[in-house]
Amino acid sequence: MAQYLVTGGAGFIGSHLTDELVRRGEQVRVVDNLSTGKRQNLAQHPNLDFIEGDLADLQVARRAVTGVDYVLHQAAIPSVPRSVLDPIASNRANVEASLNVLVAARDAGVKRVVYAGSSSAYGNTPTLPKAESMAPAPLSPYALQKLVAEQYCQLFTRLYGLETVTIRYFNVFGPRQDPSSPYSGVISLFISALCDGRAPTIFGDGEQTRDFTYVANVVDGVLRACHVKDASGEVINVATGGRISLKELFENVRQLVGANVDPLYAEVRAGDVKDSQADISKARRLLGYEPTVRFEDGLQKTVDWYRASQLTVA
């Protein structure tokens, strides 16, 4: 039985990773400052080893990694618009905290750090799908910060021998994604608005495309990356390999919800990319990864979860 640390483990993706590790019978510790995460996301694990603290404080990072075999570093402020409005705060969360985690992990003898990278690092490069060999071209402070942190990971592997793997996420969605913030993922915002009979906003013309990836696929990829020998030092896309436009997404959600509402349109947001689609051949080769949940099935699961959570609140 190994000891895992999930940073940001009270958040959307982190809590799903925690669920799966607990299901597998592993020992799990979570550290989260609860700035975006929620304790209720971990309510099903009342005896979980939980540290409330900010990883931008090196002492918190050192305490969190003590006795840990694997670090799944999910903690971040995962928002392009927020980084545009407040690059200093997002840099503290996305770069300074990540560096602290790496230093603490190196000093504690952690076996491997698996870092949550971002497809935003690719920017608006016109080639599709996006392959890991492509030159990065970040368009926002968030994208740059995620790129800097993954380069820190690779540096720590080369310089100090700390095994690291970066998994680049592509528009992850699923249950527990918080729709209460304007910075939330577009799928959670669409579902929340349409279930409430409100018109969601599409920024731009709606023709922009995304490789929307159900959270269970990401959990599978991340946990595979903990143990595959040849993955250390690598950056690996984990997604579905497909893409869908925001207009198509809206129509799919509207049909699932049964709403009769049209979207509102607004100006494109600064830092948003036009198209995103992952080349997942490297994940297949190195991790033995294959997406297990199709986009359509994941969307249905997410709508069902949102409706059930609304009934619970009511």
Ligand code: UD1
Second form
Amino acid sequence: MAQYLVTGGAGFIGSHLTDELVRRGEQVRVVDNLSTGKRQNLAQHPNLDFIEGDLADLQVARRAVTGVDYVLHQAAIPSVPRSVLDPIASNRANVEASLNVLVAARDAGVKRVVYAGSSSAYGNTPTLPKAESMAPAPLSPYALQKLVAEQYCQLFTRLYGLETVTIRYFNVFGPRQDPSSPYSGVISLFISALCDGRAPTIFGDGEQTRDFTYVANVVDGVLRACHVKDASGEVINVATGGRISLKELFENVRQLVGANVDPLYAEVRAGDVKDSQADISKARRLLGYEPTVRFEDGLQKTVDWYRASQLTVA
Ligand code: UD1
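Having seen the form predicted alone, please provide the structure of the form predicted together with the named molecule.
Every chain and every other molecule in the complex is listed next, the one we just looked at coming first.
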């Protein structure tokens, strides 16, 4: 049994990682400042080792990593538009806190840090799918911050011998993704709007594409990355390898929900990437990763979850 720390463990992806680790009988600690995460996401683990604190404070990071073997660093302000509006707050959460986690992990003798990188680092690459060997081209403060922290991880591996792996996420979705903010992930916004009979907004012409990835696939990739020896120091895409347009996404959700509502259209969002699709051959080769939940099945599970949680609230 190993000791894991999930930073941002009360958030959407972090809480799914926590669930799986608990299911496997591992020891888990969560640190979260509850800025976007919620205690409710961990209600199924009443005895969980939970630290409420902000990793931008080095003392919190040091306390959190004490006695830890593996750090799964998920804590972030995970939004492109929020970073465009407030790059300083976003940098503090995404870069400064990440540096604190790395310093604390190095000093505490942590075995490995697996970092939640982002596909946004690629920007508008001329070719698809996007492979890790392509030069990054961040288009937003968020994308740059995720890239900086990822490069800090690689630097810590080279300079101090701290093992790190960056998993680049591609538009992760699933149960518990919070639809309550305008900065929320698009699938959570579309489902919650259509379930309420409201019209979702499509920014731009709706022809932009994304490699939407169901959360269980990401959990699998991240947990594999803890233990594969040759993965240390690497950056690895984890996604499905496909892509669909926002218009297609809207149609899919509309059919699943059974709503008869048309979308509204608004200006394209500043910092938005046009197309995103992952080359997942490195994850296959290095991690033995294979996406196990297809987009359509993941979307169905997500719609079912939103419906069930609506019933609970009502
Ligand atoms: C980006 C990153 C992703 C990161 C995420 C965190 C890319 C390719 N991906 O996702 O790695 O984890 O930020 O937020 O850069 N949209 C609408 N209507 C809405 C909301 C969004 O049309 O109500 C559109 C957006 O303009 C965008 C797409 O849907 O084109 C996806 O948006 P969103 O879910 O916010 O994620 P990204 O910005 O793609």
